[in-house]
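Given next, in structure tokens, is a single chain: the form predicted alone.
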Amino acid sequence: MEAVVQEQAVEAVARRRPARVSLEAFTFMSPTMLLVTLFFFVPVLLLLWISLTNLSSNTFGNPLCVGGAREVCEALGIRAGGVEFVGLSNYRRLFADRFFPKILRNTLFYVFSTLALFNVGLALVLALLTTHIERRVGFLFRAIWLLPRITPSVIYIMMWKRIAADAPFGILNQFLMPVGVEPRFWLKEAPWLFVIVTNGFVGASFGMLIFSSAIESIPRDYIMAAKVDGATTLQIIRTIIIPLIKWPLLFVTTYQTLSLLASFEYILLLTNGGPGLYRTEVWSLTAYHRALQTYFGNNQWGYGAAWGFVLVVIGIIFSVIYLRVFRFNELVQEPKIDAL
């Protein structure tokens, strides 16, 4: 009988622990919970919301033009006002728009252009480069990399456009005058390779900086043990380093594909989104454009709103492709152990 319910108990104490584990991590995860809460989910709703109305600067009239005074407010001329629901007609709107599928090819050839050649590709070749050499030369390189991302972005886009500047003011062009190039405005002949370079250059030193210190936590005994059974550094590179460091190329490619889709700061100090009509218009630019900088002072936030929510649909695409790709779920598995 005592048997019979010391195994009773052992299975209510079994059945308790599930739920307390669950506790305690929702508990850990709250904080984290909250404000992912407050500052992503939430706004997006609201971004929704102001995406299915027609409210802009013009829906917001004299404030006394309310009730029954709305009639007579009309009557005299004076704009009531009021913002409406118009259900799906701003994303019919922007779907309609004859520059739209120009805008999508120039955000996904400057978001796969920026992230292939400098937030991820030469991210991980300075990472590697870096610590490959002696650590402290590595470390001071690194500093130096660094300098575009502290850089106020108006001092920073100034030094690229006095690069490209036209002749003679144009510090490209004094250098490949004398070699028998003609002076061109550069930013205005080759916009897109500016706008890559620009933002490259400073994404390229978040990546150098997470890829760096995944390498230097892998056990030297791997590489060593290599070295020792012959292998060169390319395989060690292909064969030890990359499958180690998954978890941050996933994590750096996806965040830098959200950074890049929703970033415009630099193209709008830079380009503006020309030269020309839409020429480097990327879809972030597009939305600010739309809801905060058009003619006549007509602020459109509702349209706006529905490029800026159809972006964070294309994001959320994005990170689950790349959750696919890098096979995220065996990524969580827990390690197996082989008992002897």
Given for the second form:
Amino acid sequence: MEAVVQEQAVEAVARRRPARVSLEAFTFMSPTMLLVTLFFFVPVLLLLWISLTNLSSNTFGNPLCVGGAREVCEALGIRAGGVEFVGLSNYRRLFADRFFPKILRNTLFYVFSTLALFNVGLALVLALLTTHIERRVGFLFRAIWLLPRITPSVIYIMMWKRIAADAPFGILNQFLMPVGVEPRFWLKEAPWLFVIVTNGFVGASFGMLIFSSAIESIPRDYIMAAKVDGATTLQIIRTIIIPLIKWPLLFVTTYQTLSLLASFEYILLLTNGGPGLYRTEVWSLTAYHRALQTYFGNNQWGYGAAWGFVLVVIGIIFSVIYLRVFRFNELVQEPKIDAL
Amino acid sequence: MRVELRHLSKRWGNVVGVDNISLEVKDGEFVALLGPSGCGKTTTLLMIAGIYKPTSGEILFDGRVVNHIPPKDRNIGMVFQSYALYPHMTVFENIAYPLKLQKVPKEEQRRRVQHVADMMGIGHLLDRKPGQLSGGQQQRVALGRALVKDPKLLLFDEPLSNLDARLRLTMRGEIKRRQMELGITSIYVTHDQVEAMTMADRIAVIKDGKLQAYDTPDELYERPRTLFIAGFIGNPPMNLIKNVEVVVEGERYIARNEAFCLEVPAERGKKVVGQGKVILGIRPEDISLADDGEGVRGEVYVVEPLGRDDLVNVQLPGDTFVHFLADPALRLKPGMPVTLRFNTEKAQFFDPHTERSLLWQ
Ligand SMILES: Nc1ncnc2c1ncn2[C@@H]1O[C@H](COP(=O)(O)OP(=O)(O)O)[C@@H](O)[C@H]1O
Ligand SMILES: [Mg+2]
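Same protein, the form predicted together with the partner chain this time rather than the form predicted alone?
Let's see the whole complex now, leading with the same chain.
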């Protein structure tokens, strides 16, 4: 009898739970949802809206005053300018752009080489090196690697411009001349090298910090056990350390892919997409150029917004792919406390 | 394999982990390193494994100095207190790991892992991850991984301290039996003297990084050479009574203080007589209730039931306390007067300054 009552009570709790959980979940998530809405969904919707208009310096006006709203705006004294709703024509123009394939290729090349060589590759190497030497030395080394990150972007890039400057200047030239290398304008000769290196040197420190703290949190016993089991340092790294920092690795890969996709300020300062026509122009830089910096002073906000919006879509596609491929949902475990 | 430590020390700056330890482990012997936590047992073991480099001294395997041989070439199996099972590998992969590193052919790996797993009674768990196993099962996997490569030396670092009392008892017997069957030289670190007493052929008692004694369990128990060993070996611990003087009265040797006068066997008494105030050691099991009323009078202070026995703390005149084991059927209660008989055949005597035994040098 008692058991039956208890069973019913348990069932009742079980039935009641979903509703209560979702309300609680909603309450706890609301601050985050508010922030995400305010700083992601709203801007993305505005971006999408602008990308569907012909907003530019020539047609400057409130982008909401299109179509039937124009008269309302005029009645209220809001400047409508020449803004018109143009449908998908900005997108048609984008995909028909002569440089669209080149910019797409540039973007993928830039993102994945920087990611593989520096933001994940070098970061992992640095983390492994600094955790395999004396602690204090490792700490100092990591601190030094953080310097570029805390240097203002403009100063950092100016330094690189000096390093790669044209002959007879250029720090690189000063070092290479004595060993018999003809002085030259390195930045122009190898723009991608410098674009990737400048971004990578800064980008690597993020992964380096995450990886080295993940490596340091691996219990010493695993490493000792592996040594006794007969593993060399390289085998320990490959068979114990890397698998145990799988999640930080995947996290950094995902996070850095997205930040590289959206980053353009170093390229802007370093090469501004050149030399020549779109040699190092990447997607986000194109959006910037179209919207805010054109040769004839005509800022094509509508067209730039279309580039920006497609980048958002690319970012979302990458996120979904990463989430699926890396099975991030396995990271999210049911809290143990629920099992009580 | 024979293992020899010669003047082995390990220091980190000012911290002394191990201080000049020398001992020899015979082929096939089971030796326990016993000492309170922080005394340098793990450090000693890790030096033998090759993970720590000795600051000074030598480690010899079969007479050959191995100080500069890396762990992977020492052919050692080790079981850690935390088990240190690789969490991303299945039980099979964990046990096969040493074989994989030796590039043993896949088929042979499978056979040897299965053999060891069956021996440890975990043959049905090979597909699980360590996180899905109980403590006892993890322990067996760890032991299996240590055994799979047929090591010449087995090292154990407090392997049972994370198990519950019952399982500890089972595993204690099991480890001992495997070791005897396989005849592998073993060094077993523990802070639990019962474990050391029951399992080891010889026990090295360590304190503050120094070797205190190295002897068979019986010797350590019957003839403790220092005060520390007397207090450390044996459970419940030996009673140590201060300010005892041994005098001769005619033919008889008498140990006395303000609480009692005890006759001591001549062969023990004559070594202590004239040494001034000494420390008398007597184990709780060597004290019993005197049924004839002749003996040391005192009053029950605390009774701790241990199940089979009651551990009774008795206050003697002059603030001396002694523990003894009593039959629970007697129902001793605090405050009850008791008369105790000390079996002085087993009495120990220590110099209070040097803390060394006056009986066994
Ligand atoms: N890596 C280390 N660096 C500095 N001191 C250490 C290190 N490892 C151990 N010690 C010190 O050495 C002493 C012995 O430690 P350990 O061998 O782990 O003791 P046990 O295993 O007997 O409990 C302790 O005082 C400990 O603090
Ligand atoms: Mg220890």
